[in-house]
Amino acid sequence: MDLTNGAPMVQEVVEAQGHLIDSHIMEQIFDAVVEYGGRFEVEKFSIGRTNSEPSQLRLRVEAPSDEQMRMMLEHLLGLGCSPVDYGDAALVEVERDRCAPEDFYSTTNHRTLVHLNGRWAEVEDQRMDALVVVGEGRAHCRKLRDIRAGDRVVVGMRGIRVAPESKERDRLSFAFMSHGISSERQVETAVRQTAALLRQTIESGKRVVVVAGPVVVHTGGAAPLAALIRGGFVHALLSGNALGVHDIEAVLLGTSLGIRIADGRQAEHGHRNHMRAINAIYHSGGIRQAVESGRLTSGILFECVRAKVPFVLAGSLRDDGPLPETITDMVEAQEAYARQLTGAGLVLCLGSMLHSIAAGNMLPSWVKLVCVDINPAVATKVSDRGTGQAIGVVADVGLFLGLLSKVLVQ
């Protein structure tokens, strides 16, 4: 203990390593200490001498109370700082299903390691807002609702290391968007770079997942998205009931929300067209059956069925119908999303804030996410909800998809 103005100060020594300077992590570490009423002393700092060599920081931190130190360490842990005096991670056995110990460790979406039996074990199935369950020398993330009596979960903050993603250095992949969300960026430039990133993802053996809202259809993006699916550039489609309904409405009736796609005019009795589209699919027995029978002959879901690209339609309270394939159980829909996001290297979010946030919350921070929307607040919201790797492209979704399709397909 140290004394400052007669009050005892709680002390800890923490360490961090990585690209601390150019990723602005070190200044965040210093700010966090001050934010919780503490102070810091740099005991050791070595700067990486090359663009691939990490920097190393050793920091003595002080806080006015145990509670403030606990809160400070919790914040610092998310920035990649771990106490030097760590030992093995503390484990507590769960007594009842879905009832974790009160001091359970809640994960971030960053790569995480826990110290078990004298060695560091990487946590599997990394995602935010989960618990770390340990068994047979391995650790993995598990949602609170899936915790069962007898599980051993990590508690406290000792024996845990978090490795935040470093600033992107590859100018041909993600660095072109590293300056945040701006409506002043040329759409053509963003399209070219997104196309290059998409190709790199596929060449590396990872999957490209598209999260799309019904605005894709309203803005004329259905045909180019269908072309991307047909060309093998999409490996899964995640959306809600509305995208499926309006995609099918456009194919069967030539309207989207009752508006004629050809000239933008209101169709006579067009307000019922989306219900007619749902009814047609029920008569066919489902979307796949509508394709196989020749009732549905084009569109986004048509191409998914033909190319055997899995799609998930998650339901909501707003849905009409819904379509037979729409999953109305939210837990089941979440699980279906998570399955399709496994192995993703790039997630392309197109005009859907809620589904984009949902997908982002299931991803580890090293999976790249590009969010395209005419409203810059959407990409900001996705990032603010924990998906810090999300990069925003402020553009009309239909225009963006049309240009992307030309670059990749034509």
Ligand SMILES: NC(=O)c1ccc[n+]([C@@H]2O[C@H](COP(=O)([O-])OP(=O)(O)OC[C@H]3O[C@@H](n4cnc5c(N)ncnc54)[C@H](O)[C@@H]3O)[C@@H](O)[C@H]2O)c1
Contents of the next structure:
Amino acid sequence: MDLTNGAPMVQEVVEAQGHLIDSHIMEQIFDAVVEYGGRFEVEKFSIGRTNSEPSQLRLRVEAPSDEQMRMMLEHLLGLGCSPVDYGDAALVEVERDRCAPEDFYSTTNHRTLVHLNGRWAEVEDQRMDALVVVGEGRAHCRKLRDIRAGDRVVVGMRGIRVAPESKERDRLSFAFMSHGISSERQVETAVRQTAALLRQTIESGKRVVVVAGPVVVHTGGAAPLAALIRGGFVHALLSGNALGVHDIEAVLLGTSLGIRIADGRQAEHGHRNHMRAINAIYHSGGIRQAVESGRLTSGILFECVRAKVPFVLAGSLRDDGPLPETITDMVEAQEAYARQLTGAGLVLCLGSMLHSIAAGNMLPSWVKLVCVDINPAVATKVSDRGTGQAIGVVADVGLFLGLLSKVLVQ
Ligand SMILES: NC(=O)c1ccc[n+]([C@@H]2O[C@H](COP(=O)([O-])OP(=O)(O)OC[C@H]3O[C@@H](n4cnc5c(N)ncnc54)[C@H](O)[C@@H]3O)[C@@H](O)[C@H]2O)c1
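Right, the form predicted on its own is done, so what does the form predicted in complex with the named molecule look like?
Below, the chain from earlier opens the complete complex, with every other chain and molecule after it.
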């Protein structure tokens, strides 16, 4: 079928290199061309002959219009397939704070290089949905809200290379990752593999960041998580107001959302307990002060304060109180999360859809993320929102944490 009604097709030559076959990138490249009404012709393909040697692909692509070619190239770029014409990336100076030129380049979470003054420079602070700001030969990702008049930002799609992560080749991660999300896998197996990833991360000098929701406390996961923090396996904790409230309620009153931790029964007037917990912290002047004064003597946040593990409680519309440490300015909360995620080697997301997706959005694609949730749709959602490296474990988070702390702490 002639898609152009006789008009000439727009042409480009693009190329990609990497583990294109076993990471299924090549089929995605071909599909993308067809999806935008285009055609492709393989000009060169050489297959990597060993498990470490990359494959090389060079394609002539055609699209029915400039606009379809632009959209196709944008999609291909995200797959690591870029136009061969390696001019420098085009830069435009921003005229007003937070107002970018319309054709600004919007980043993916993959490793990105921009061609500047005749050489490739790796973009720093890589994350998705950012702009690339260039200055003094270096390139950085920056959120639109942080763009200032005078910044020079990358526009268009020339002089940009993106390198999606290839399928893991180390055997440890490979078995785990290639299974993806499953509710049929034994929890014990997922726990052992998570424990091994955690140890590997710490041995390589990188940080483990835990993102957790209040269901950790409701399901009896507070004690094992506290043990992991005490044992030095957690380097930052990211959460919301509710985890703090229920963790403190459990320590001070023995209930979580009014339910007795000891026997799972409703405590008399238990519905007041989370408010009593917040009130106690207000009286102390804050969580840290409650630990220092001896009011708070155990629990997740107690261990964080004692072990000097930074914690961030991000506010939400659902919050009671909130606790004094809860950050209610959303931009400030996002930035506090992003600071703790910088340099992370492994992010362990435990029973919070909101906070897991938020943390995933801030990570570059080479940081491993394990998402434990009872609902298989949550890990899929984290993955679909661009955090393709997420590994889903479908399990009760209290059970998972209990087993994980047994494997690691003992
Ligand atoms: N009183 C309060 O202040 C209060 C109360 C609740 C929530 N909040 C706030 O609202 C926001 C959203 O809360 P959220 O993160 O809990 O909600 P969320 O809906 O984003 O995530 C809850 C997740 O827990 C999962 N889950 C449920 N039972 C589970 C189990 N047994 N094992 C594993 N996973 C399980 C669900 O599938 C869901 O994905 C947070 O910021 C929180 O602090 C505040």
